[in-house]
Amino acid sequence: MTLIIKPKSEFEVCVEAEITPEIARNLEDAKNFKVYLGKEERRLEELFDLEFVDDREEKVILKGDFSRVKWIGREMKGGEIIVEGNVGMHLGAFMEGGRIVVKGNCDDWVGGMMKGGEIVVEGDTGNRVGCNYWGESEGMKGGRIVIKGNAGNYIGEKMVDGEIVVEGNAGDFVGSEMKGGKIVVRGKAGYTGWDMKGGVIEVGECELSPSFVKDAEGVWRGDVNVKGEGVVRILQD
């Protein structure tokens, strides 16, 4: 089944809605799915219009302004979510499988501590893509995030595995404390690779700490301050 979800009105406060494709399996379960408007518990059908399409898909299509709706795709394991607009914080957090496509912009924490699956953002994102949450020592552990626009600060902080691709520019602290995986920024970035312990960063232009050492092949390695074995390559035109 494909479930189409539209907000009934503009939200003045944020909505927490851990929507995944699994809720498309049963209409009554979807109607009664618990969401939170601020601190108030609500049923999904109280805040959103729901339409079911009887097909073989396991898909959710979000139509309208979801910029104040958080935690969409949390712990998602399969299926597909398509967002036809902007979406709020924590998209695809802890995601394990499936695919999310956003045809607009995203707020902070896209793919926070993600383990698998794919997220494609056709617009821009905020800060902390693929990062750890506060108090956690590891960030993204698998999967792939593609941002076709620009991204904010702290992309891939404490990343362990997986891939993040930014087609545009990124802010400061790309790959800080990174342990593994790969980050590609095709445009410009600010401070990059600080306290990097492992993994690969490819970037069009960035600022590197003096604690990176350039080898004979023109590749920067570090961060030597933390005995890191990370690799930073500057992309050539």
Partner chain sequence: MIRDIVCTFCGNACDDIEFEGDYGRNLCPIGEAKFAKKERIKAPMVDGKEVSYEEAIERAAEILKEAKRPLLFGWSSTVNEAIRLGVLLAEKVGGIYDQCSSVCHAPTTLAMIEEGIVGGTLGQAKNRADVVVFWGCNPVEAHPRHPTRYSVMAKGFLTRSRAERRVVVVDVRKTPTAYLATDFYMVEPGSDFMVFTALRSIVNGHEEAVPEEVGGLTKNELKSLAEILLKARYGLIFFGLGVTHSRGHERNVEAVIKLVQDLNRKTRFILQPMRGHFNVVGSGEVAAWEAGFEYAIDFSRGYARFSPGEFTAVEALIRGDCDAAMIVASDPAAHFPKKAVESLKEIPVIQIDPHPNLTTKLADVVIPTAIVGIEAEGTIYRMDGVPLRVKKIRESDYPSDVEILEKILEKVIS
Second form
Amino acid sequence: MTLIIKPKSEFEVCVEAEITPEIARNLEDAKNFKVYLGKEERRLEELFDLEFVDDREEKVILKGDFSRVKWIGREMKGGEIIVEGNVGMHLGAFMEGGRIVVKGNCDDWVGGMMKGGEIVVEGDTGNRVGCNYWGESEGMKGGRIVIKGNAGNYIGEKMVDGEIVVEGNAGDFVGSEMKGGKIVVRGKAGYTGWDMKGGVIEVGECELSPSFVKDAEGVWRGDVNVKGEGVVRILQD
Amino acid sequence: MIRDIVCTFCGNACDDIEFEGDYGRNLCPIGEAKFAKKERIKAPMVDGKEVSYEEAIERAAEILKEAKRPLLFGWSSTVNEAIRLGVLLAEKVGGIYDQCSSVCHAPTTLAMIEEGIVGGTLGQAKNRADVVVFWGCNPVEAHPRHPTRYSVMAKGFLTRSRAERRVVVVDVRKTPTAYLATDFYMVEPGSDFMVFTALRSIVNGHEEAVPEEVGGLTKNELKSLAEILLKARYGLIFFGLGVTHSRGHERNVEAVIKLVQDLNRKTRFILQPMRGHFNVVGSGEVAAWEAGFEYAIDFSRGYARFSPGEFTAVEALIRGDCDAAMIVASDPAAHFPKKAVESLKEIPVIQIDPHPNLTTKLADVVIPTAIVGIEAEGTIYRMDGVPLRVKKIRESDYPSDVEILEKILEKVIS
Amino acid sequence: MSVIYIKGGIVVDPTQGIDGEIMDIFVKDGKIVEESGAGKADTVIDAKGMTVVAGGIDIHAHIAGPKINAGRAMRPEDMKYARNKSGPLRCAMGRVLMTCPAIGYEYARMGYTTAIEPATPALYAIHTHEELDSIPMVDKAVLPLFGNWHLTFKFAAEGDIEKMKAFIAWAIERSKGFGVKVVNPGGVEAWKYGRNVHSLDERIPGFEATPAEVLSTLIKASIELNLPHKVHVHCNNLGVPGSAETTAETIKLAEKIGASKDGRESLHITHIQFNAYTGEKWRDMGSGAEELSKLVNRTPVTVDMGQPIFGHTTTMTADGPFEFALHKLFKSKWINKDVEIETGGGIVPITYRAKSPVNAVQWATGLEFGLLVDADKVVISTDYPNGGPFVEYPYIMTLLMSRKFREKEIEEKGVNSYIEKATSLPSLDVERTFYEIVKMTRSTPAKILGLENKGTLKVGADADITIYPFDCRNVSPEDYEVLLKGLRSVAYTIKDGEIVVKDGEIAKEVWGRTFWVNAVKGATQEIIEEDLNEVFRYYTVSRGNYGVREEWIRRPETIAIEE
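Show the form predicted together with its partner chain, please, because up to now only the form predicted on its own has appeared in this conversation.
Every component of the complex follows; first up is the chain already shown.
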């Protein structure tokens, strides 16, 4: 089934709603799904209008302003979420499978510590795309994130596997302490590749950490300070 | 005469102040200003009208209880006893606990989460360090007695005088501290990350990875600086907001931590942030032992969650994540970005402070208190975490913030 | 305060030689009393079929102070686990590292009622006491660090026992501490020069003294001062192959000096497991537990295990050079703190893996000590958080009580078979009795600490009581699962005569006492005045601001040593 969700009104504080496509399976469960308005625990239907379309999908469509709704698609395992506008922090955090498409922009922490599945953002994102949460030693472990606009700082830090593609520009600290996987920034990036242990970064132009050495093929390898085997290809080099 | 008084202005927390009546000996100019008599909030106020303490406390408790996610912010200029009550209060009302670090040395905490920190007490500067680096900090103006008490001219156990210390200043301009230095390196603004990393490459024997010029320093200058660091018997880098508040932020700090980690493989080196307020360290430490984290803590789900950039005061206010605020011993209206102050104006605000400031103007409830370290005692932590007791040296009719917070907490629980 | 009758329980109290007798216990005003003195009961606990013992005592757990707190701040990934949501009780956070409320609640839920923080720089004692004051449920005390203090080196080099006595008494009074802690004597000072000391007879850089002289003078001074708890030492060369030899030499120092005046042991070797490796390299590292256990059993020395638990944890110790070695080994994050001219410390996260030969040997070595040292001389500990969480004590107790459980754990966890070559554990058929386990968690630590009213149910003792929901006479090593479950789920914990845990859940939040030892009358303080004034020239705090006043502590209790 497809579940269409619209905010009833503007929220007093941000809402936390760990909505996944699974809740589209059953109308009653969806209505009673717990969401949080600050310290108040609410049922989904108290804060949102719900509309069901009886089809063969397992899909959630978010209409209206979700820019202050956090944790959409947390730990999602399958199905699809379409966000028609902007969306709040922690979209698709710890995601394992399925697909999220955002037509607008995202706040920070898109696909934090993601393990699988795909996130496509047609607009821009904030900081820490596919990044590790505080103190954790590993970031993104699998899956794919595509950002058609620009991304903020700290993209794919401590990434182990998977792929992040930024069609526009990215901020500082692309792929810091990366161990594996691939990051592509088609436009410009800020500081790139710091303490990279493994993996590949392809970037239009960037400010490379002064700890890489160019090999005979014109590819930068490092980070020398951690005896890293990372590869940075600067396309406009 | 009262001796061994702790100055409650900057993170130096000088503890050798002596008071004879209103005259304080050993104070620096900013310390003198702190102890000078200043304008006070006369009486508790609700919506601009003077009320009794009971009424103001009642209203404050109501606001906190009714809010969906109140912000409890400030704390770095009061004592641990008050801070502890603040953390408990945030927990009980399901709000956010955040403190002044989030707008000053939070990048240091974030870097510490990634890498730890190689540190020591200020006694290491005094007794041991033969190379002292001030990077992006200017103690001569911000921590005036730091050079004499601890770091430049101090008479230590192994390092006995200024002549036995090599003092290095790295900054974007020639600060007054730079005039005390043996060596001064001028770097381009916002280039600290690149310079730290280039130094690290040189220290680790990978000169070939360093371009001819980084952050305004030539490769030769970088090599000479690396040489100074490597030749230290025991080196110490003090760093300030120049590092935490320029491009790179917490990664600048992380980069210097990694540099110091690597230097310890060749010699001994430590690192010390130049913390601003006299108890900004306590406002993080107390929260850590009570709730597990130093700042940016949300209790809305009944347990503590840590999320800098989300539950930090400025970002929470800008996102519209708080519907009430309690400000203790701080002036966010003067220091926060405009958008955050705008958001503060739209929600009920409680202020607990001895002195009127810009925040008083937008507060709905104002509760005046005694001045910590002058009219009320308690525990504070110096910039290196060393705990000290601040004293009560004058009587006052004002209640302490501890007393006020106890009463609010009581009302909130009941 | 109320009156509680605990009726018909099976009582085990090694202090009184009681092993599984059905008895009634009477509690009044926080103390254990005679039936005749109890008066009318406010609460009657029907303890039929249940086992009644004194509250547990943790002799060595880093639960408060600048080290654990820096660890918390560095490890949000460890602190994010919620153990209890805010309600009538506090929210309690942390997986291995825990917040103060969590520490108090978890001790109580395990039937423990006293815990000793074993290492604070005296300079940071105000902080450590603030944290102890935030830990509910248990009584506590703290040991200040002496082993790398410049004044200690000076008096040790001069062999001046009188001055050392005065200094110990002064420092314990200033820090409101309980005894003398020594960590890697001389090594932490050497680390400030980027070095370590490697033997007891090596000269400490910048001083005339050796680690052996530091230890000997501190032990002698502690004996002469009649401190309730004697020197508590973390030996030199901790955590490296060959450390067993250093430990043996340290024990022999105490043997040479002899026992305390009251006949009790004069030295406590803490987390001995970490200091008990043979071999020269990690490749040929083995356990020295068999030899060391024999040595401990015949000398005036006690020990605690320092048992590692497989999984994640955070190491933290005043042993700065050791933490640097761990940082280099694991390339993990690292906190170091050099503290004025008195001590230092470090923090590094690690993981104990059953499949690692080194970690497997560590695991087996800890258990060997738990099985081979006399139950009157060994205490269960993990050196929290260095070996792992203290909440695993029931697991350690079960391992010690059941060979079958040990075999199952070796099998299921895939403990590296190198332990067969490098340790005696796989062949040990020793199974501790419940009576011995009660010793190792109650009466033995109480005796080592000199806390006469702890660890026992005798009349006059503090009413700190654990009631386990099983009959200890019927537990069999074969049924280790029943045993483990029973030890993990306490029926009642009583603290100072109040029921604080019922059926494994916190029933009431209470605040314990902080014990500190006042021994200033035991030594002439004037003889160290000049030395103190001289040394404070090199501190960055004034002498007048150094230390803790009793009125700053929530519930202080002084143990005064008379002349």
